[in-house]
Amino acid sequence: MISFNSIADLIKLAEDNNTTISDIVVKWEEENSQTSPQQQYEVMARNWEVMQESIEKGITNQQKSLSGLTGGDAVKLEAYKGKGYTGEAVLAAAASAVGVSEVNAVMGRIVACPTAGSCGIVPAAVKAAAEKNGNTEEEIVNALFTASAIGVVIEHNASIAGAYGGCQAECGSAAGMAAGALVQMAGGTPEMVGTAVALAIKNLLGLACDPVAGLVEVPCVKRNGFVAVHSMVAADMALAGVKSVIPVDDVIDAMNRIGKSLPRAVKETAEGGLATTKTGLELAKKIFGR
């Protein structure tokens, strides 16, 4: 039987048996829910489709949402996107992110990877890698196996929920998540996977979860594009050689530290943060009329 418990756990075993990140989680998947690798590529494949959807949609939403704080600034990223210092595929990552989070917003269908706060940051990085290395099908949904995984991990020693850990839990989660989608679709080995979970995830740590409003709009939507492109120099810099001076597993565990430490008024309770600026707090009241 197939079990791991850290990120450590899953390079041994794709390293042992010669194979990927991917192969590993699925075959473990086969063993627990007893669903063949042709129906688990289905679902993912299901799931790689309503990710690009979203992304498409995104791209050309004008539609705000419902409180008036979100909505239209994926396409001007899009259509800024040949202009601008970071270069094409970045400013079409941080596009893509943002669309899909405005989608979000605006109660359009997304997929939660792993949260609903943080979903646009694997669809736009795995999109933007995919169109620069011109990955196949089965190169994004295995990739996107390898991404399952380390959120697998993520959740069983840390958290990512908001309300647990900060957004640290939510978009430090996603970022790993990419970061690790990236490596292995650029044919890095499992052990580049892990150091670009970790390079990605401690850049973020102890970040806050301060909706304004409670709503997950300002700043998510925004901060979706933003770590989108951070899991993307994480993926390079392990693919480059570079090293994380802390190990992957030690990593998430300070995350979860971290996550525990923090105060209540900035873990998705909108009582700290942005949302308890005089600004922010004139929008709750105008959004709630109090």
Given for the second form:
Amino acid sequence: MISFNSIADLIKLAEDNNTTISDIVVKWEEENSQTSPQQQYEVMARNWEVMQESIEKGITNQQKSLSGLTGGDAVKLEAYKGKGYTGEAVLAAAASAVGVSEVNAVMGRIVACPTAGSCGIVPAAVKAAAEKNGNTEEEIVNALFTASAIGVVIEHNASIAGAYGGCQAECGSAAGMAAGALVQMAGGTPEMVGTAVALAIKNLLGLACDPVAGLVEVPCVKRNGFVAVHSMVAADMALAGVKSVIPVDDVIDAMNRIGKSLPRAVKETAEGGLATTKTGLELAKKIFGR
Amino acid sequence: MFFRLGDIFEEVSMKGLFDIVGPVMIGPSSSHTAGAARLGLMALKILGEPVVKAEILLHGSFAKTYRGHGTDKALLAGIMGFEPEDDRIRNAIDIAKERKLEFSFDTVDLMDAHPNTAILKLTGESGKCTTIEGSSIGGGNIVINRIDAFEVHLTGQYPALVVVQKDKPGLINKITGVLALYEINVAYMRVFRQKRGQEAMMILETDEDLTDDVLKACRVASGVITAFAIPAI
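Other form of same protein, the form predicted in complex with its partner chain, not the form predicted on its own:
What follows is the entire complex, opening with the chain shown before.
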């Protein structure tokens, strides 16, 4: 019987069994839901397939969203990526993440990861990593299992819903999931996975969820681009041997407590922050006609 | 209030791996789009036949933001039997018109109901009508709160046996006896009634699918007015 309540538990289980976090959680899922590792692999491989389709569609899609607030930025970034300060791989990841988020905004097909509002981060970072490392599909799918395990712990000990924890719960969780996946894809240790999660989340603590007109568009779409890159930096720091002074489970605890103390106005209610700026209010009025 | 073991375990048990990476869905919102599609789908399963007319009332956040989130399209898509990942959701309004499905959307104030709540008044092709109230409670998960006059609690996660019966002693025993005979395990069970001694409803969520034989056996039990199955969605 496999049981864990924290990232530290996952790391210890992986170390004691001389394996990866993904290997541990696939066995855990098998015990819990009576689905074989093969069945789980198929579902996760399908998720990866949909993620890739959403990236492909995202970086070519020019369509505006229902509200007209977003659309077409991934195409701009994709065209610009060779010229930027941060390098082509980083900008390609930003383009992919913005693209997936734009596909979401035009009612296209995406994988919630962990939510629809944060759906671009993990796919974009994982794709960039796979291209850099030349990972096999199996390695990618396993990294997605590790990402999922990280999300399971966050959901258990904090939250993955903007309405409960603000954007740190959605994009912050996605950043932690992506950073952990990227460490595993580069052959990093389970401990390094934990460090990457800590670093990624720590630097997004307290993030407000204040979307204009209550729609998953502004600032969500572009934020997906920023946070995909953020998760890559966190993975790189961990792989370089940088440690987090505050251990990962303490960071998740901090995220939980901050989430509880954030005002309701910045927890997906569209009653504060960017949503209630002069422009934000005008846009909401224009979209909903009141 | 209904005491439900699941409520306790839901607090402490962890999500599965595919609740975090997944589901595959049509955007933009798991609660306002994917959940809305599942609400529509569940309403269709409860009606049990193709819908020809749908009057839909939206409350709270659904009422405020449904256009921007495509909640209206998702609800209609579900009513037509489309899954939350079906990309026809985006064109559901046009498809409904092509299918001559008569529909209307309006807003309603249900006071302290969950912010993402909809009431669906559906008419089926045989003329059968049913009114369903349900809420999208986050992450694409839903709860059906009301079926016609009955307050219920139904999630669509399990196959459900719905029995409308006279409120009198011994009926629960008869129905669970039928399930025992067919080796069907009950995950959750709830009994609802309007008034003592009148019509009552029981809903049994089960681990196994419910066959026609099971339904027939339930219907012949004395005191049972009707019994039908709602598949998991």
